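Just one chain is shown here, as structure tokens, and it is the form predicted alone.
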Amino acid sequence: MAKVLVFIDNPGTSLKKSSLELLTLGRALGETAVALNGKLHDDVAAAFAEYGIGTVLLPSAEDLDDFLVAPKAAYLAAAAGQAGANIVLLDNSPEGKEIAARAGIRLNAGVITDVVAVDADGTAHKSVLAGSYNTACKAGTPVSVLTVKANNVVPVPAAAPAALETVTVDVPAVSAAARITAREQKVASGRPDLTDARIVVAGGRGLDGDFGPVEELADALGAAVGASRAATDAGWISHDAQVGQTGKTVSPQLYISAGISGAIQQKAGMQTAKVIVAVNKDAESPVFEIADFGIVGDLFDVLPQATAEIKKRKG
């Protein structure tokens, strides 16, 4: 049976549902414990028993926070070697690739980063090239580590709760690290986080400068807001927000396309999603191709129609 280690960075007060989703991922592979960082506070412990984790390994050094990601990888290749894992999971982000790659040079381990599923075996399968292609591949070494796309593994609790322990991990010095010296508090929306949501509404040139019936939409079905890097790169949303090939990587239960050609760069970022419905008023834009659901509309007619039909239905 596999050993796996799930790295979980600064959870707060409650796990997100992808952290959830890599807790189920690990127990179905072998007997799993959580590298955490950061506080572990007691809804987040109850979470862990609930999920069958019996170990939570922390940091001796309390100030990982001080640092980009140097320490970070640090920190999770000692848990690795002292849980003696042969299989270590993280979450997609572009933060925990970043962070998959250095521990992976001091585990010597194999890195697979766009994981949708592993099997028992350890074998990764991944959506490449846009898309094009399923692939299935293994780390020919004796430990991988894998970061796994959200929204591909359904959260499912332990049979019966685990008894936790938690055990310290000495974080070795990382001296030449980059450190912090400010951040700033971002304006919370509201919305959930767009790499994590189960439903995306996107805009893009087509909305012309306007994102309001994008946005009024997403609120409407309680899902975040992304866009095409051609609304980014013209300041009507923030480039936080850009889904593709140079943005973030979704793969959502639901993803609405709005005005948004469907280019390969797009493509790259969304091909995943389980049910892909597309608006554009141009019949021949390749967003057609991908998409399960086409509406060839005006936008602008489109989408208020169908958040006007969604709030009625919700009452």
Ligand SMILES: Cc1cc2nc3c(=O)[nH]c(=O)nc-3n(C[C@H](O)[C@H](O)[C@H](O)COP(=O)(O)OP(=O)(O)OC[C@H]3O[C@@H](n4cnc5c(N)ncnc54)[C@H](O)[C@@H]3O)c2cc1C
Given for the second form:
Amino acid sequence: MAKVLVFIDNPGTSLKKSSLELLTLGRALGETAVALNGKLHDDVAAAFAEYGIGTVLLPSAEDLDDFLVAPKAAYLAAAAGQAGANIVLLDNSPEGKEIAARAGIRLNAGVITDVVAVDADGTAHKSVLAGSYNTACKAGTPVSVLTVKANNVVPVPAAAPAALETVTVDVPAVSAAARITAREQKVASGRPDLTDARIVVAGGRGLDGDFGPVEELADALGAAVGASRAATDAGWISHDAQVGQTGKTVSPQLYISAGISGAIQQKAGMQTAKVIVAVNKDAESPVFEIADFGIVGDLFDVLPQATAEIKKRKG
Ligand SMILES: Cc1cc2nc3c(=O)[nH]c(=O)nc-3n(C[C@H](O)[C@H](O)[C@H](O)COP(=O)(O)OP(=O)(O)OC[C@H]3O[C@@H](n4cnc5c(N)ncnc54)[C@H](O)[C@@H]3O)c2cc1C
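Having seen the form predicted alone, could you now give me the structure of the form predicted together with the named molecule?
After this comes the whole thing, all chains and molecules, with the earlier chain placed first.
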């Protein structure tokens, strides 16, 4: 039976859905423990127990967040060694991937990123080349480190809650780690995080600078707002919202694309969405090749109608 370690970084007072997905996946693969960085809040401890986690490892040092990722990777590798883990799971964020890579070196482990599913024997499945192919790969090393894309596992609590114990892990000293000297709070949009969101409404050059219709539809659906590179490069919306090869990779249940042509670099970031709805005034636009539902029309007519209808139905 596999021994699985899930890395969770600074959850605050509640676990993100993507963390619950990792816990559910871990449990399906074997005996699962958590390596936590940050404070273990009571509500988070209760969620761990609910998801069948018996052991939470905590770092001996409290200053891991004062540095970039190197000390976190050192801690995770030490925690994996202490827990005897042969599968380490992390989220697929840029930071998760960097921690995975650094921990992988320390553990002499194979590292697989962009994973969408894992078989019982540790074989990882990936969606590659802009979602055109699915591949299966397995690390040939005793330990494998996998970063898993959000929204590919349905979070399910354990049949019976576990009794939780905490264990301290000595964090090895890391030299030359870049220290963080200042932090600036980002203004919260009140919308879900783009990479975690179940629904994404994304806009492109067709918006001609006005993201209003996209934002209104997103808010009616409780969705995150995404964008093509043309829209972010034009400065119409922050670069954080860019979806694609050089932006974020999203895998929501529903991706609504408005005024986006569907270039290969855009597809690379969203083609694994479960359902794709495209709104474009050009019936020949390549976006319709990957859309499950297509609407040929002016987004400034279509989106407000959809928003109004959704609001009406929600009462
Ligand atoms: C190395 C590299 C990396 C890249 N990385 C990314 C990336 O990460 N993400 C990304 O998105 N792109 C990326 N690109 C850019 C990519 O090639 C495209 O240029 C870009 O995606 C185009 O954005 P767009 O679809 O919004 O604009 P366009 O291709 O100009 O398409 C606009 C679309 O809007 C439609 N439209 C116009 N007006 C309306 C209207 N009123 N109603 C409905 N439809 C309308 C048009 O018919 C058209 O299909 C990258 C390119 C390179 C070379």
